[in-house]
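Taking the form predicted alone, here's one chain by itself in structure tokens.
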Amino acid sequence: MSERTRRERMKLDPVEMPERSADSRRTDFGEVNEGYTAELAMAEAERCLFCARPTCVEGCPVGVDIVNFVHRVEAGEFEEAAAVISADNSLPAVCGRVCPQETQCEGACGLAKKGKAIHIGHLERFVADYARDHDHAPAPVPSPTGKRVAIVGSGPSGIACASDLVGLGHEVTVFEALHEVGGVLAYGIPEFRLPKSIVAAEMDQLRARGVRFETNAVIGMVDTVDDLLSVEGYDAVFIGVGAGLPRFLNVPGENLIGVFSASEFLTRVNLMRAYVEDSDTALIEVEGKAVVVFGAGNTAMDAARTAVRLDAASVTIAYRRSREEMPARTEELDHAEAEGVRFETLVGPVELHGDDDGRLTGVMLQKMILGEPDADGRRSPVPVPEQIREIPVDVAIVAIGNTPNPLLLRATPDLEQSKWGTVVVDHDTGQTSKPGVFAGGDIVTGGATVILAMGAGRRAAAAIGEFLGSSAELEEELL
């Protein structure tokens, strides 16, 4: 670690991450930020103060020892920093390039307040590439404890459960309702975000750890919750199956063709392999064709930015309110209007027209201003009378969010649900209204983030470990 007081290091500039130039990227499914070399990992954790009390700890929603990790960064020592972040993060460089560090560890650094925060999740990626590149050896695992948990879920809840569930010596199986494991981050995340290469070695360290992975495995189909317990002979079951059931806009036409969910569009572009160079995967046909996205999440910039990649001859974004307000990442919309998307606020979408074989041809759009802020804080969009316009559309992808699948939730009726679909459980433990029975992330929460989704598969485990310890001791007794 350097001599730099403290006063010396909040001189110092902040290192930006690399990124590949807008003309070059739009064209291929490449990575955009192109990450950190040891030198400028080394030189962006100089800035680091080492607060006494770190608040970017309290931010982290798994918890990671920031403070240490970035040390070890600044001394050179990666390997050691790497261990530092394994220890709460089962997907270092899946965080390291998805979460919203702005407003988690990032919007909590000391240095936020008087200038830009430390980029953590840069230094997080850095530290996971570098570890998968050098071999890092997985954590080990204690003896075996004979218990049994099933993960239903491959997704960041799950993999967050599993990986703590067998640092504790658990048995664990992860059951995936398709044919790669990942959840969302296999399916719902475009490769110019997070390569598939990524997702897959961060997998390979689980299975290295002992957990094991099912695929084609749709609990509530064949086998449901309770033949997991009572057939299967698993102590205890979490349920981490996310939110895949996508929201319509419920306006006239949306039945057209060429109209889309952006969970169906990305999800055909993944796992159907779009993204490799001279793919001639049959998918939904964007080439050439005018697109329009309704919604400014991450999710509608993920969508926007494909379709600009697969050569749409215009990418849209459609939103009822304005730049401000739209609920993506800096650093997603930057990069989606510098890729050529263009975007249309304060308009909302009242009908979808189509021609007489039944495909989009043109969207009507309303006019809004922003009147009074709705429950979430928000001014909320209000129509501007009598101003309506037709434009010209060959594709419409909606993205403006999901709610959990009801699948699963129908085969367990004895699992307390809310009004709005999701399961209800204990926020701290994720024990749900049926013993033995855990869940977390997005089945509970609603669409979120990955991070807070691993949040809630952690502190999950460590319930469902004080449950299987608890049961074992009852075993002991009647023994």
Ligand SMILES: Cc1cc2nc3c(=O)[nH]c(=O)nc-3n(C[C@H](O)[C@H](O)[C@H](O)COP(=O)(O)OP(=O)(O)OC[C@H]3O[C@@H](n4cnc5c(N)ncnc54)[C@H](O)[C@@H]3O)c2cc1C
Contents of the next structure:
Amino acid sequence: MSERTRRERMKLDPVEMPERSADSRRTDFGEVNEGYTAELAMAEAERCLFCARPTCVEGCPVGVDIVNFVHRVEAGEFEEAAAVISADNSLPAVCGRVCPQETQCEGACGLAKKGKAIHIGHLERFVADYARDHDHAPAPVPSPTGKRVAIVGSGPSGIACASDLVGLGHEVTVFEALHEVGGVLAYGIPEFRLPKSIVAAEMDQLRARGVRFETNAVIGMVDTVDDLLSVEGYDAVFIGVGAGLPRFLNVPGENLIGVFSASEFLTRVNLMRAYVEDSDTALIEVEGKAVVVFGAGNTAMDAARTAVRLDAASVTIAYRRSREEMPARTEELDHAEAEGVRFETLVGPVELHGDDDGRLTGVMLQKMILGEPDADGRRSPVPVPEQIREIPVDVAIVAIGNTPNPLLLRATPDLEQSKWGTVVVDHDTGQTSKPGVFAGGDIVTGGATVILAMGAGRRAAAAIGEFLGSSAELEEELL
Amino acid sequence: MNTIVESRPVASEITLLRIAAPKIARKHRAGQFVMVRVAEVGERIPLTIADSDPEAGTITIVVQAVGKTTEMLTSLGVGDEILDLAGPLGTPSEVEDFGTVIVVGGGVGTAVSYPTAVALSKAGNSVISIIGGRSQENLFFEDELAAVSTELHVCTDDGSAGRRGLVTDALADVLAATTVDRVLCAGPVVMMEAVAEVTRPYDVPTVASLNPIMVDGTGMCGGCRVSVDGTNYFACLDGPDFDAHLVDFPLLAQRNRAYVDFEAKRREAMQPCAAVSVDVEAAT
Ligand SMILES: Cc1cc2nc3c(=O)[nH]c(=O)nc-3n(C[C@H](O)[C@H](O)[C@H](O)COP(=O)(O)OP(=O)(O)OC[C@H]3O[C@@H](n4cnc5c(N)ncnc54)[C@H](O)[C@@H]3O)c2cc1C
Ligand SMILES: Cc1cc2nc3c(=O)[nH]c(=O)nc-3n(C[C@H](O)[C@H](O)[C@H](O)COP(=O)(O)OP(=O)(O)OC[C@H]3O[C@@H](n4cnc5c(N)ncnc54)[C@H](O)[C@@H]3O)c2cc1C
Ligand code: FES
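Based on the form predicted alone presented above, generate the structure block for the form predicted together with this ligand.
First the chain shown before, then all remaining chains and molecules of the complex.
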């Protein structure tokens, strides 16, 4: 480790993430960020001041021991660094790529005020990729407890929960409604941001450790939660079904051909591979067309950048608030802009127009100004009277959020829900109103983040571990 | 998994497949469907569960070969496996003792309305079935329907079987002669729209089983949205059955044409069937 003083460290410039040029990456779905080399990672780690009170760790939703892992990176001890991260984060290769670091660890970094926060996410990604490329042995599993747990949903919450439970010696089966596992990581976040091979590697690790995956299993329709417990003999159930029901705008013309939810657009492209020449899944013609995306979160950026890669003539993000309020990760906004996505702020769609065949031709945009801050402290948009104009559009993508999918919940009436349709749980344990049934991730919080879902899955795993441990003890007592 | 145990043509370009799917068979209720995918990079398509046998652990689907995926599916034989099969999906049809019920099936829609006719008959209804097709060779399930119906009316466009004319002609006659408590229909969109118009003056509750384009079939994409009484519903979650008097049929017809160019191109590019079934085997 270098003996640089604090002062010297503060003078070092941040090591930027090598990325493919906007011109080259716009034409394919290959990953945009190329990743640090060992040298770059060590150079970036060298900037860390190892603060006495590490605010970065406080900023991490799952409390990864960031100072410790960055220290190891600086020393070139990458496998050790990986072990430090893994203690708190079971999906580091994913989180390193998709966490909103600027509002979490990096936002809390002592150097953030100077605009020179340590690139913790890039380092996390490097360490996780390094470990994956160098250490193939899956983590060992203890001798079986004989207890069986059913996990419903294979998104980040479900797989984090599965990983910890199999690590406790329980028999784990993950049920997934779709034909592919991974949740949003598989069907939502595109290849250019999160290569599918990364998600697949995580799944392979779990399989190697004995986790079983059952795809095409729509719980609630085929087995219900009660069936899993009483007929199939599972001792506990974790529900991590996500918030997968797309919200629409509720404006006239929304059913025109060419108007999609971002979920449909991204599912057709990512899950169903509609961008591949021989795919059987149709996609509306995007090449040479004018595309507008409503919303400005990560989903909106993913949809917009996907449209860029499908050779749209123009891609516009239309957002009701201003650039500052955009909820997407900063990196996504920057990447989108570099790839030629136009940002049109302070406008809201009020009507969509189509031709005689019902195909979208244009959208009426209402001018907005920012009014008083709302309950979340965000300033809410207010329409400016009579300032409406029409722009020509062939494809419109609605990315204004999701609500919980009622499919499983309808079939589980004794599961307490909030008025938003989310599942009510004890925050620390994920325990629902139903004995033996736990939940976490977006189905509890509404659309949130990978790291929060992951954290919730792990807390629930710990609680399920205790629940099963105690019921095992109970059985012994009864004998 | 999902092994085909029986495959036989039941009408021109319409094939019945019985598939080993014990869990789906146990849970299936009339009106529900499965999502099927037959090959890697294949699409997911919805197909009604026409029948189920919980004891044998099988479900039956009846498939009309209209495009690439349905053609690949109907070219599969006994012993072949279906790559992906998810279900049962959708809200089951409302089944209770309504009294006298007319069940209308047009074309392959007969496979959709058949299980509901069976369930309604079991629930004590007197079921009047009406089926229609272009010609005799397009009809199927006449015997099966006759077994659960008090009357069976067959209509063909060319008069080669039953009466010459449309199902709506038969429907109008029955409605004029009998007091009917409920009407159910499944088939081409124009047919369902016409059925709704025939029953509207009688004020008979009328249900249509809608067939929008679906992707996931689990409520995740909203591609299957249909407009009923001015409100959007996801047909895979809240349907496929909806109040036919309130459905925006022209919109449904329009949306179902969203990909006609792509579908036509894909059909043209289709490999010979033999090559396709080899592909499917390699993929399973
Ligand atoms: C396009 C997009 C981009 C995003 N970008 C980011 C980002 O950059 N950073 C970030 O932190 N977060 C991002 N998010 C949010 C993040 O992906 C989610 O918060 C996270 O995936 C939630 O995890 P989960 O485990 O709760 O559920 P999900 O990932 O939603 O997975 C739930 C799974 O359960 C399955 N399921 C549902 N119902 C059933 C049932 N009845 N039976 C069986 N299975 C069922 C679903 O098919 C799905 O596979 C993004 C989301 C989207 C949609
Ligand atoms: C709830 C429901 C139940 C159905 N039950 C049956 C059934 O029991 N038997 C049967 O033969 N058919 C049924 N269908 C219709 C069947 O899904 C389509 O015929 C099939 O998807 C066509 O696919 P293809 O690739 O062969 O043809 P394509 O060439 O892709 O399409 C031919 C036509 O089928 C429709 N279609 C295409 N893709 C889809 C899709 N993903 N989802 C729905 N419709 C699509 C379109 O209107 C299109 O113009 C049902 C549809 C729904 C929604
Ligand atoms: S098919 Fe996707 S929501 Fe119904």
